[in-house]
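Single chain ahead, by itself, as structure tokens, in the form predicted on its own.
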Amino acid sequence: MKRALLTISLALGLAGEVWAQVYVVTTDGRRMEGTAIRARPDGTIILTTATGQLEFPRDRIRQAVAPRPPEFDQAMRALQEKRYDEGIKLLRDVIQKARFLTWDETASKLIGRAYVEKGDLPSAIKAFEDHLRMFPQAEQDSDWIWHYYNALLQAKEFAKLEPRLNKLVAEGARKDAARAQIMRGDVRLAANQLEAAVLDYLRAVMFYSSEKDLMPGAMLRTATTLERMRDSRAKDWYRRIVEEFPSAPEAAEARQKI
């Protein structure tokens, strides 16, 4: 996480120069800039340009962008030091300073990666469900839900996470559809569902081949579950790995099961 957030850190820093710019872009694809901006509570937009002030009621915007506030440079040093409270406190602080104004949305996207890591599941949980609450298209970004599906992994909250896990299995785009036969796996196994888990695996392999980047980790798993029922394929499954993905980091590990 202390990694993930600072790649994060690093290339919000690099785009500074265009984010620090202020525009409105309107749902009709204008793009305007000015020199000051502010929302007021109803999510009313007012842009200051060189003319005067102009404003767009909420359902004309399709993005609002002020500079990036101080304090999420500030916060993401403070997690990157571990400082989780300090850190999540400055992140809640840009959410009401810059709301409806782009970076609400950047750092609430980051509070509940933040609990994972300092290791407080609840919160993370709360923090990945209030996120949605307040901005729902956050449920199709696959680079940030899947934190959430983790989080309930970890934490066991099985029945909020099978109902998304199926869903995805029958109507997500494939790579998100594999991840949710894996991880459909991985909530068999936590609930010793041996069998359970290692047909699900085994699915992962055979109906999403494609997914190449995923296929060492869905192998392994396969391959651990069948030892743990004490099933002589088990080896066979190590060997695969080691055939197939000889240089990802699991075949490592298969290498001493053979």
Second form
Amino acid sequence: MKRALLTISLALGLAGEVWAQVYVVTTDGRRMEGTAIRARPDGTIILTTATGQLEFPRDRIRQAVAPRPPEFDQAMRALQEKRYDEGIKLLRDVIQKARFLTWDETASKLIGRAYVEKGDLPSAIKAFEDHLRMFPQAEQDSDWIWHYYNALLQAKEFAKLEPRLNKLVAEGARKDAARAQIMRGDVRLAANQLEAAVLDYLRAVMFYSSEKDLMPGAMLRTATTLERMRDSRAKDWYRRIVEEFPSAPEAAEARQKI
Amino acid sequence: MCARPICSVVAGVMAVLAVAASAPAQQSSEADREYAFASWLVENGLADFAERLVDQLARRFPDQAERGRVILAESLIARRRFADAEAIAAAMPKDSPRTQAVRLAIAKGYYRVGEIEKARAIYDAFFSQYKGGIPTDPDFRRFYMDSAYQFAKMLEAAGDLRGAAAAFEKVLQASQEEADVARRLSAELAQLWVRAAESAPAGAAREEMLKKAKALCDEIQWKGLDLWFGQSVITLAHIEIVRGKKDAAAKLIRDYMDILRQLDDILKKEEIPMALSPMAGARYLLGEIYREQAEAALAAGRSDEGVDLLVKALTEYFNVFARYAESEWAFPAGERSNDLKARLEAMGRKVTINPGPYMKNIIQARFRLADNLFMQRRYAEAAAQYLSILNQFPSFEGVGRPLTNLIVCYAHEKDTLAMRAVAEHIVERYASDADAPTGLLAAAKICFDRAEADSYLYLYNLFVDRYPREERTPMVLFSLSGIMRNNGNEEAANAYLQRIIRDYPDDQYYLRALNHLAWSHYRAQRFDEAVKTFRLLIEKTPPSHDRALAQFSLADAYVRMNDFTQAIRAFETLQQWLGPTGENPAYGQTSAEIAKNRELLRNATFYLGYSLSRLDVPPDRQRAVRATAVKMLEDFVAKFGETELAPKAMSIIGSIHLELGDSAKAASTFDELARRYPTSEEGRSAHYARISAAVELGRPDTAREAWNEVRREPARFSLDQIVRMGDLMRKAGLLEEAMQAYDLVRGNDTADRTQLEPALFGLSSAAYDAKKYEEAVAALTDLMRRYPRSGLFYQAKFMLGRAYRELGRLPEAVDALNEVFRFATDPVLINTANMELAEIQIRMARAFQQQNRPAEQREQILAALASYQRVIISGNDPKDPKVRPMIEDALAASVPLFLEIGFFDRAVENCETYLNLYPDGSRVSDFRRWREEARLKAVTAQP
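Alright, leaving the form predicted on its own aside, put up the form predicted in complex with the partner chain.
Below is the whole assembly, all chains and molecules, this chain first.
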């Protein structure tokens, strides 16, 4: 997580010049630069240009971008130094200050993850759900939504998690479906339903073998769960990991078991 | 010949060799995906998971349950449960492609375990459907072709070359549209015909096979120049050799040697298996030619030439054996090599063979020969081969398998000593080989199937002792436990289980061992041990039906221990786990498990009610706790009224009502029980309970009614039950009914002593109480006659005395009491007899009085007084509560008699004794009055 936060921070830092820009993109695709920008509470955007101020109702805006608030960088530094409360507060300030101006979304995305790092799962889940309420399109953000699912898994909020996973398994893109299959196995494992968990992991191995980066994890889970069931075939699966993915981190663990 | 056409051999070969790794068909539905997954599970060694999944799928997709049958069959085949797989196939539509696929899968399974004939029978039946032609549907034609090919290979390995060739013809017939495949098949078939011909005697049949082979070769050669062309050259040369035309064969090979070499090089370069190279056959045949030429030269006395030719032959053979070890020419080449080496050495030549990098090939090729013999069940020959090779090559990678086969050969040959020798050699010399231990198990299985206990126990124990870390050791320990248990040696059985529990806590047999051990304790009524073991089992078992069953067993053990508090807790836990309907998926995945869980839940409900009915509670809580039990059991009866436990539940409810003093409710419950479940054990006992309740309520008519139902169908009740009912009714004063009950028992030929004795005595008691003294005497006489040493002897004699007394048969009454005096030592019995005797003597006195026989009258009165005085005087402790009342009665009876016969002083004396002993007695006033009367009479009687 720390690495992930740092990565975002660096990426944002490198694109620093970009984020000093002030502009609006309308729904018909036109981009208008300005010198200053603000938003009203109802979402109306007011862009100051050389020729004066322009107002855009919310439903005519595709994107409104303000300069990066200094609080955002402060927040990132605080989080990297594990001053989570301070960092989260700063992110919330950014949301308030830059509402409707892109930075609110950027900051909101990070709050849930910050709480997870802190170890406060209930707050993390609430933050993730707040973000989804404010930005429903985040549901389709494959990179981000899995942080939410992981938090639900860790917090054992299975009633919320399972329907989402079932939907992904049935309809999601291949990678998401594979991850969902594996995570559903984790849910069942946490509920001590060992056989059901093994079957989910095996489905991932069978149907999503092309998702190579996920296979060692699925196989390792299969092996460890079979081991928990005292099933002697666990060893066969440890061997498979070592044979098929010898350089994967899971192979090191598997080697100990052979 | 140009190389260019030969290069196309690579493409052709690759096309033919390429595994048709077709992408899995797009699964269009969830059912498709799940059934494909189930099939994949079987292929990946998880057949048991597949079976359970198929069960779930059958419930989720009931219209597609048929698909599950195929997978179930595959799973059963994978687990070698062929009979079960055949049962599934038999239940499927006969002509369905799925059914045929299942049947052929069974055939393959049979083949894998060496049951060649069974496999053949299935294939023959399959192909007999297509005698007129081959399937036209492309998919099914492919299936037919694959099946025919597998059948051919199976027959070839089993040594039935003609059969294999016939099967190959089917394959060829079906593959005509695929040119490359057809060419390869033609080449293989041609070789097969020649090999079949080789082993056939010279004659028309052999020639026919050779002609077929030639025709195939001609067609191959006519259609192109490729690898199969090369193979056909070898086959044609082989035909010539079989016909004895070595020169023609040699010429053919020499003429085409360049092409054959080019093909060989291409295969090497492209890393295509060398088994396909025609050079293997060419060199072998050259070896044959050289060998025969050598024999001819030696026979003609040209020994140097002969030796040179033998060396040439050996060179060819050995190169085939070493370089083309995977080829079918390797075995015969290997054998020939050995023969020639021995031959040359016998001729004084030193033969040095340097295998170079081909050592592994050589070893494997030699073993393959032995393996072939093994597959054909020629065990003695196979054992000799294995032994010879192992002596030459005692250690190499893969030595475990031939060791295994060797011990199995000896097991089959029933050579116990050799088998044990090999077993011990394996465990000593090859302790670290991973495959070798399999031999012990395989041999043990063979001995087990023949019920040779000494042998299989020896092998299994050797295995578990010497391979404690082997994966299968817990399984073998478990099997040994079962064997011991079946032999009645529970202790030894449990010792094996203890080993699993102690040493293999992570193994799959750990839980099974715990389960079996717990049940062993339970059966032996070591319930505390059973409880401990069940607890551990439950702790270690994840949520599943097995866990639920263990929990029920734990609760049941507590019931047996009468620890109802713990039993209730355990049953309630089970109820929480299974949920209100018993369908919690965490505890039951398959329909069978769900059904069993429902049954567990039902039984738990019953036993919970039962436990509440037996729970020891303080009196102030008793009614409430029992009421809970009643409610629970009533609900049980309402829901599960058709089960065996329902009448038991009702019986318990009735008993609870009786316990609580609710006789009306008890009677009503028992009535209902008898009405609803007349044939159940409880329903039958219900009559007793009804009678009891009716008596208690003071309702003799109800009791009689219940009795009359019994009387109408006495065969439904046991004699013990009838005796008990008789006793109950007798005590309640229903004497006629009691006598009927006892009479039923007396009149039953099957009644034994335990029933007759109480019945006869009961009958006499009831008859006496009913003043039917003759009948009482008859019953008592019968009792004494049958059982003179009866435990009821004294009671019977007393009653007999009384009955005779009432009948006026006083001498016989006295005789009966004299029997008591004869044998009794207990003071109570003696005193009772004296009292009874006195009664009789008084009656006799009264009788004499009526007959106006004063002397006899006085005599009897004196005798009665003596009897009474014996009670009063002879060593009885008046403070003893058992005799005190008798002394009082004796005094009360004596004084009037003393007064009657004028023994006034004695009368006064007795009165004063009474007043002394019983100052607060109920008869004090009588004794005072008598004393005064006696004193007065004593004074007035003085002269």
